[in-house]
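Presented below, as structure tokens, is a lone chain in the form predicted on its own.
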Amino acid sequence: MSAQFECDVLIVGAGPTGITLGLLLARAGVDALVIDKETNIYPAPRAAHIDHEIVRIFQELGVADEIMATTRSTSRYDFLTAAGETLLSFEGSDRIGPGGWPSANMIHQPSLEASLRNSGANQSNFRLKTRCAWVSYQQHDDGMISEVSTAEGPATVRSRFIVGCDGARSPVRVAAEIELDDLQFDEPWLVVDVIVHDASRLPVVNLQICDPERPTTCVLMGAGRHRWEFMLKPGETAEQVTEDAFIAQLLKPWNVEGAVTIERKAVYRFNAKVAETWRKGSILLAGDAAHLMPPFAGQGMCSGIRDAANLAWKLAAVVHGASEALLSTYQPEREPLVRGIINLAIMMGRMVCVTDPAAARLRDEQMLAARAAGTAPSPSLANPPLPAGCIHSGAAAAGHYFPQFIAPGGAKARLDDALGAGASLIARPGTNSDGFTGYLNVRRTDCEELAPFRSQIVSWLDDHSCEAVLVRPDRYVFGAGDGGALLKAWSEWVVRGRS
């Protein structure tokens, strides 16, 4: 008789959207079971970045100072051409963001996600069983039942919800018949990663050396390690470019012979695809899973902890008697920001992958005039406000990103430390929220956990002609104003569930 399972979220996959989603969801009172088919993390470097944002969720999980501690940071993202002019330069990467953590974060992967993973050992509701590969799935009136294989032989989980975080090729979103909208960008790339001796033969920046005779990316990694990526030219295999002679000619231009060791090499695809739909049923996506996009914009992994962050309350919510409907706000929420961000990277791809000479040096021409002019553009990898979805349509700031506060005076105290957990509303002395109870804490301006925040939550609320703003629990706003107005809407999501 094969073992059976039991939990409120079936998480397919454990990489940092399935942990991180899994982690979120125990955190807020749901049983939560991650599985994924390895033994162990994967241990070479893949994603290269995070940013303030995710650092923030990180903060939520109790990790953040752990993972910053193996983090490197860069001032600058420069896109040169061949001869090294400055075609294009995304400034202030080493900047506090909004977030309250510096906005652009280098990082080795595997450090990362084993802070997460020993976070949950002794987080009650979280579960994370290995050496489990998803197989199946079938839907019942009392749930979803899985059929998987573990190590100790065939076994079942009956779940709610089943979410695949499982990666490009997904069982999950195979199994479930969802296909995927291919937006036409596939270039294949040799990565090195390198283990670093001597840091003061490298660069200090991230850089896009936009030559047509080979396009090629040279960027920090987490601490003590570095990457370049060379784009393959027709005709070349990934064996030959695999090989440790081929690799030291394309290094030998960069002088670090005998500062660096060869840590990895592997040929990729950098593909662009988002799925068509998200959710079907009681199934639901996220991470790469969900999309894929080329890694010029550093987004990746980023977007997916995004989604696991947009999605963990919103389960959450639905598991402690919410409508599922507000499930239904997932995917318009994450698609149009995902979509946007993928559009960028394509844009960042396309200006680099440019072989043809004449072609590229048009480019050159056309981008160094317009930067002297200073018309050159100036795109942001900031997300805009969500266009839809679990917001208070209408009112102030509804679907924007919500900063979060540091003391002053380098006590480096934030925010959401003292707001805690889950959804807040922030108003001043005065306000009315006498009855309610949904599912968020209530803050007012004079209260002692806001007090070294006291004199910018005030300039916000100023700003924003309001006297509350409520925040959901992924720092985005729902809604800024009249704070009754505010909690009669919260309510009508999250507790009786909108419909």
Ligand SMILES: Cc1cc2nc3c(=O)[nH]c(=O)nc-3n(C[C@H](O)[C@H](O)[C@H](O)COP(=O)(O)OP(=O)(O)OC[C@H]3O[C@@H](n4cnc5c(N)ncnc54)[C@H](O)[C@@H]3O)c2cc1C
Given for the second form:
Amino acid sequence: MSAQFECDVLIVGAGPTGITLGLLLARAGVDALVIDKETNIYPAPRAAHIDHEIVRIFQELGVADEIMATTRSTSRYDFLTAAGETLLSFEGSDRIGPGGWPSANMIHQPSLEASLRNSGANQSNFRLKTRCAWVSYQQHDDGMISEVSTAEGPATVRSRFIVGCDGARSPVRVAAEIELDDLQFDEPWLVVDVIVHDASRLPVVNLQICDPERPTTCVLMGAGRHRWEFMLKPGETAEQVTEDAFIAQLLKPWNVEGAVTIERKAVYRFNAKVAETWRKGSILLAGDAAHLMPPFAGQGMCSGIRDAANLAWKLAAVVHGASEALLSTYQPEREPLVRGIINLAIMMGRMVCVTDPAAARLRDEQMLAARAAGTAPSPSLANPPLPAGCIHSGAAAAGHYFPQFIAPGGAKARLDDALGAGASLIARPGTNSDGFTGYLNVRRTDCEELAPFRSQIVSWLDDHSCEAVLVRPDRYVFGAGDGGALLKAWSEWVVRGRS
Ligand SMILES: Cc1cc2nc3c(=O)[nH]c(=O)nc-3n(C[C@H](O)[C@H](O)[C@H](O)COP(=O)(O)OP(=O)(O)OC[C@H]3O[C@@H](n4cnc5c(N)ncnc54)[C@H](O)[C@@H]3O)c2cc1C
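Mind pulling up the form predicted together with the ligand next to the form predicted on its own we just looked at?
Up next: the whole complex, starting with the chain shown before.
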């Protein structure tokens, strides 16, 4: 069947997940087309935070410095009682994380998305078509045919794969008849973003005020902005709480009159849901289309961008001839990590969204007592290793996140810039890489490019008692150990099925 547009991968949705996936695929030489029903970037208030791992992905896309130039950092994220006592505190968020960038970075999502979209202009084979709404698909012998609605009228797109990065309501997910697992979190909140005129009158750390009278969030954003979120009370409507006079009353206790101007406001229901299947044949889901979480951990968009990084190199390998079995590792690798972060976000949400004064008093007493006794749980924002998937099971560090070393001294050189895109085998001199079938960079620890990082890499190899480590394109460790064995196992995954 003929179609107006052809591509290997049709990405539905040009939000942060879809654009990141499109850019990564373009860099990997895949013919991908990103479409979005809207002309412009979604303007309402959403993500305010990205972590070090996400900035590392942006580094690969060449936009990390531009994005980081407008971020702000803070040392702490505190959960406080109404009286200001600390129930829970995440510290060190301004320290460099394993990804080689500050652990927590406060952002303005539309500016970040604009940087990503603009970078597509420098990417020769990146294609974005806006005002192009995906409508439906049919599976044909020669690929998937999608019907789309464009400004010029209806059209068709033939692709080998369709990736639904089309957000919470995901028409792709609905068309593929993929159900959502509802994790039973549903709370209405007002989000208010402000332009800051006098930063000296604003908190310098991120705060959750666990006040049963009105649970409230107050966090930094990108340069020149700040955010408040207020939980709605029963009976309050979106129209009522978005009135400027109503918001002025909510902001009164913060004493910021004259120091800030309201820029945007919106009411959301904070939900937690996970799609039951993230791949159905040639249809894949990523980002909010695959999972939704309340924003208390600041990880919804981060999770979608991690999906994109996980999926991009696998789709690229398959399009270039590897077996589709590689795509079957996507959900088993990503879902457990996403569910872990959703559970953390729900835990935070259940702690914050307590409106019964007696229950709040009990929570406060128990948590303050546990903190005083040193027995309070210390939840972590760090991702655990991949439990299964495209890893060399049994090998040292398999599935762990590989750190991005920064060169000592003031140069701020980072490892990934020396490694380049794609998978890398980092090996001690003399490592046997005979029989290596390609599809990755081989870097000896004594090569010139790795000189600034040599001592850190050698210590990592020493710590894992191995001669080599194979790092996947998404910077997770395939395995560490004997170089030849790693190359053979890697080739079986990424070369299998290639002609
Ligand atoms: C108040 C709030 C605070 C948040 N804070 C954080 C935070 O601090 N950190 C964080 O990481 N995350 C945060 N998030 C979550 C984050 O904003 C989302 O997870 C993220 O925007 C999802 O990105 P996405 O690309 O998957 O989907 P979206 O950004 O929703 O993009 C989907 C795209 O698909 C397009 N689309 C839909 N249907 C079609 C169609 N039929 N055809 C073509 N295109 C279509 C849409 O126009 C849209 O552009 C927050 C969310 C909220 C609401």
